[in-house]
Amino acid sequence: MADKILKKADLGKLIESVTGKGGRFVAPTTDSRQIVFKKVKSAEEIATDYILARNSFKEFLFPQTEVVAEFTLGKDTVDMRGVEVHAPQTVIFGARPCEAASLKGMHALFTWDFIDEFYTKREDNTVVVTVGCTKADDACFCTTVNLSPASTEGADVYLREAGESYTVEAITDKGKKFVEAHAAVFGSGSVKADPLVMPEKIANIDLAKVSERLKDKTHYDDKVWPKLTRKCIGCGACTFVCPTCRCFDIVDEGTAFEGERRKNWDSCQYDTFTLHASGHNPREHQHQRWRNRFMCKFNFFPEKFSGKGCVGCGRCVRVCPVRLDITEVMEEFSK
């Protein structure tokens, strides 16, 4: 039961309330026959019958490309100018609990040895509204990494389907303020939430064993890597849809007289990612690059930031053109 409810018929009013105050409302919508997170202006645009959006909402906090500085070249000087962070008030609606759990790790990284305001200012101005899952597919494995559709980590407001309404639970102070700011839309009442679906935990996966084996440096050149990942083509699709992948590059783009310094998404799956100026590449082969991604998920990142490198959303499994399944590698390293 819940004291606060949101009627699905009132979603349009919530969008108007948010956008009327200058904010943007981001939700899953259908685009080219796929469910993707996009800015919406009406409730009719919002998709409700979906398991997971194709893309992660991380791109609204950490854009695929953005200008971080501008420069002008003089005869003997370079004039470098910083730019203001564009961080509009944003509501992410309809996110799933698995990907919301990625925010702790993202925050840890972007505030680690330097406060990256291009991320933190957006995070500060974003309210994440998750909806518990009532359906799943074979690619979902959140329970295997100790999450579930009932998880509230990373959520400001947690909703559950309840027929023609949602039950509403404000998790954080930011979430409570959001509900209060739009009190005219959120009603009071008690409704029974629909059952959540719990993906079956993969029995042969033991995260503790995976972690311990990856810490053992004798397995660094294990022959299992080329065996399991030989079909990887290095397209990088898995990294771009993953809510916890956050690699980027800084490049200067422009003319001989002026230009922009940009932060662009990058991928550890590309052969140029670790290519040295000398021509040497410490990860010359694709299985070495895939190994790095797996070790980052289950060893490097959890050890350094105490966050989840993988949230079990299954996006990488869904988009991989050669069906390389990360859970199969997790099973192998659980032996």
Given for the second form:
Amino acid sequence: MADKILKKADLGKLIESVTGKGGRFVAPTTDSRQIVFKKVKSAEEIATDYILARNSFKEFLFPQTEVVAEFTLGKDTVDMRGVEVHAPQTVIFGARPCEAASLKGMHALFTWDFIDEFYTKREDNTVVVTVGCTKADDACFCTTVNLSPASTEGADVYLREAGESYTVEAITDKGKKFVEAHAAVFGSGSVKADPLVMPEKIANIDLAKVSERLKDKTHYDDKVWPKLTRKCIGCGACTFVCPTCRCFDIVDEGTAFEGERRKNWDSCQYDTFTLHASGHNPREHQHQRWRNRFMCKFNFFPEKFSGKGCVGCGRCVRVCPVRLDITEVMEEFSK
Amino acid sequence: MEKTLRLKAKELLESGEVKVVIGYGWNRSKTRTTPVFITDPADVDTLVWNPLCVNNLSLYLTRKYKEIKALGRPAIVAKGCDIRNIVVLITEGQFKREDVFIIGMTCNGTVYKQDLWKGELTPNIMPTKCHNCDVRNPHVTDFVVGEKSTFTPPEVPTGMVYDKVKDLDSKSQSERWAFWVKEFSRCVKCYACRQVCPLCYCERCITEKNMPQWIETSAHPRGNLSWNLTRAMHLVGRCTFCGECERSCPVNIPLNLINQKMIGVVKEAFDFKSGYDEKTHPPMIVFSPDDKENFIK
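Could you please show the structure of the form predicted together with its partner chain, as a counterpart to the form predicted on its own just displayed?
Shown next: the complete complex, the earlier chain at its head.
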């Protein structure tokens, strides 16, 4: 039986087909000496030889900074105005199966006790096309968190490398519609997919045990936290590249009389994240902030939203200036 | 060298002369080095020394690390370039010379970023600072590990950073402006550059002061520019060109260009290079009656 395929040579046509209808096409591309997700206009810009983009594609659903309202202050009045959600039709191409698995949790959070239209409207208009991995590095650990390059969770369309083509599998209805809408670009044929590269499961990690141990809050003041994480320098790089980190801060910017209200990425690794107006900080030390991030990944978040707190993409490990490896902490908590 | 280092660390911890040795160790897969804090003499074999030891560990001596301070008197494994930062911290009154035991490592250079390591240190993977290093034999130490280096830096500093600074200097103001606006546009305001900098030791950074908000926290062009300019200005006459900020930047902003430019300006105006003598104060924090500027008198 002939399968649906996408010839790599036809990527340009797919981009045209998407952008021609007014959409944006986001793909991994080389910028400033590294691979990043960016809006692209032509197939030549797309990187093919990469493990994972440095940034996660979350910024196309949940931008680093966005205006959520505008205000004008009068003598006795405050005029607050909503703004249109900028939610163009978007195709995220070349995402990896690990990062796509973050979407379920993202959705759960942004629709939790309040529907955040700034997220949901973009999500509705976004098609995520993942490509199974044919390369991995020593920071990859998807298999350790029960995902793999073959996972289709969160993907609308799942591709696999097959020489000069991709095999195409539409996963969701949105994905099927996408393939139909651009039917002229997709072909059919019989191609053999290249083998996927499975990162080795880290032997001493047992995810169930990690969750179990974190449930018992007696670990809270355990000396193991400062011991393992004392080198953390408290930058927010790990949280900013993480596909599942989604904390934000609301700030007002402008002059004395008018301005805009913005939703900006925030990071639990900053000491100001929990600093109270009184001056008290419940997470005074860096290891407590680190513990919070780890708890969020493997305890609070999965329990509350049954989504994945960590997808094993390894971005935090790669980007960390002091190489604080989350899997080494997972190992400790698997004992 | 590792053997000597470990022996010294053991001796220091056993005698109680220091309570913690701040050094480098391997990650699990032994592909990258990572900072380690050795408090038990039995753990000294964790310490390693190789060209992957890029981190400037003097960061952990600053006041931000109260928990490390609480461990007791530290010994630090430091390259000459790291020692320059320790010297600046001493001149700025952050601690006294005797508060830290400096294990100086003679150094033949490190890699620019650890990911570049393919098993051999070649000139093309070394940062500009290493090619022009005049402290391969560490200059302020309590103990030195390693054979004396015979390397002499070139008379006129060379390398990518200097070339690029020269290139930028030759451009018009508007071109330079366009260059930096583009570079800063990638900034995600993660503040890794600040957090990794041993000289950014303020407990409350100006970016965190929000009554009023001096620097907008948004990662838009105005916010990014004000942050990056402020960071640069606060390091004038202090920065030692250790390069940690650029190494840590997740979006590859060429911060070394700014740092080196500032260093050049300070050198020209005050004939001063930071981090060589713990008894000389940096030009921005001293008043001298023979200052050549009249307005200050």
